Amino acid sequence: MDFYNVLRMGHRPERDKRVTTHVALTSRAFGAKKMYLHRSDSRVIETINNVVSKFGGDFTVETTTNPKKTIKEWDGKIMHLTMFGLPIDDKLVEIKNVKEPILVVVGAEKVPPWVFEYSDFNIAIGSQPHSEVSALAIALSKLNEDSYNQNFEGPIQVIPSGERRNMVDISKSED
């Protein structure tokens, strides 16, 4: 599970900050270790760094101005999430058997044709328009056999409750 990373391609800071933030949060929660962010956006990076510092984990966001170079230099396999790809269930066993890091490419806008060419797997969660956030969550969940660690070591711990929002700040608790 430590070998998934995400490349958020085509991020447009003026209109995509909320969805890109959700791509990063989903990446972190479902086991990815890093998100490469195409085009710098200090608001997204600051939000994710704040979540990591409060709730834990070792997830990072790194900016790339050249996603093509990021993909070409990736030392592992490339999995592009696209509604035009092959159904994930048809390729799931093959992808799970990959023994090298996987870079999951998630587009914000129409991705250029070279993304399809450089990808080892062009994968569809569904063949209809849908959210890249949902596609990423479903893909990472399936790859992790629906088992992922939601418990990170951070000062704020969420206490599961069926009745209310419940968190504890362990950094302020008495010894």
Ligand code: SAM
The other form holds:
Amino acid sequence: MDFYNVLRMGHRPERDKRVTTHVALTSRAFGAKKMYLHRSDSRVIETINNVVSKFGGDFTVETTTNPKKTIKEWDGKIMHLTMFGLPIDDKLVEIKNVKEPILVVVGAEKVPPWVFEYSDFNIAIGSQPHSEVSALAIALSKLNEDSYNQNFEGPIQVIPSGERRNMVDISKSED
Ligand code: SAM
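Switch over from the form predicted alone to the form predicted in complex with S-adenosylmethionine, please.
Now the complete complex, all chains and molecules, led by this one.
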């Protein structure tokens, strides 16, 4: 699904590597196509490429040094997730009716005021501070109930089990 893309703003490589990696993993697992990463971090990109090569999908991480340009040039709508925004449930019908691709913006450090200004929707998942990972997961699953049931055709497939970890590597079993 090409509809949702994510912009991770304000990544600080020295302290945000793990959370930014989780933002990317959550973006992929909940059906987004791409994450734009504000500030380059090859460790995040390597980890995500490794997950994609094992578990499939065509999710990519693209570095941007100019998030304002990414937002201004976005051909679609901008949804900024912020605790200061309007409750998602009040805007759900409107956002679900959007026909153009949506760029979902999440912060790390404090986002600059122009992000509020350039966004079509400033949306809160509750009005308490929590996490960009939880905000993103809840927003994507509210907008598309099946968002986390992605079927990626990777070589490694998880076999759901109530008892144990179970995976098959279909690249090995096919010859
Ligand atoms: N300290 C930063 C500030 O003052 O803006 C916020 C840090 S917060 C951990 C990082 C990101 O999580 C925010 O930029 C926002 O995208 C997201 N976030 C946190 N709580 C949220 C909420 N209640 N609703 C929507 N997004 C939220």
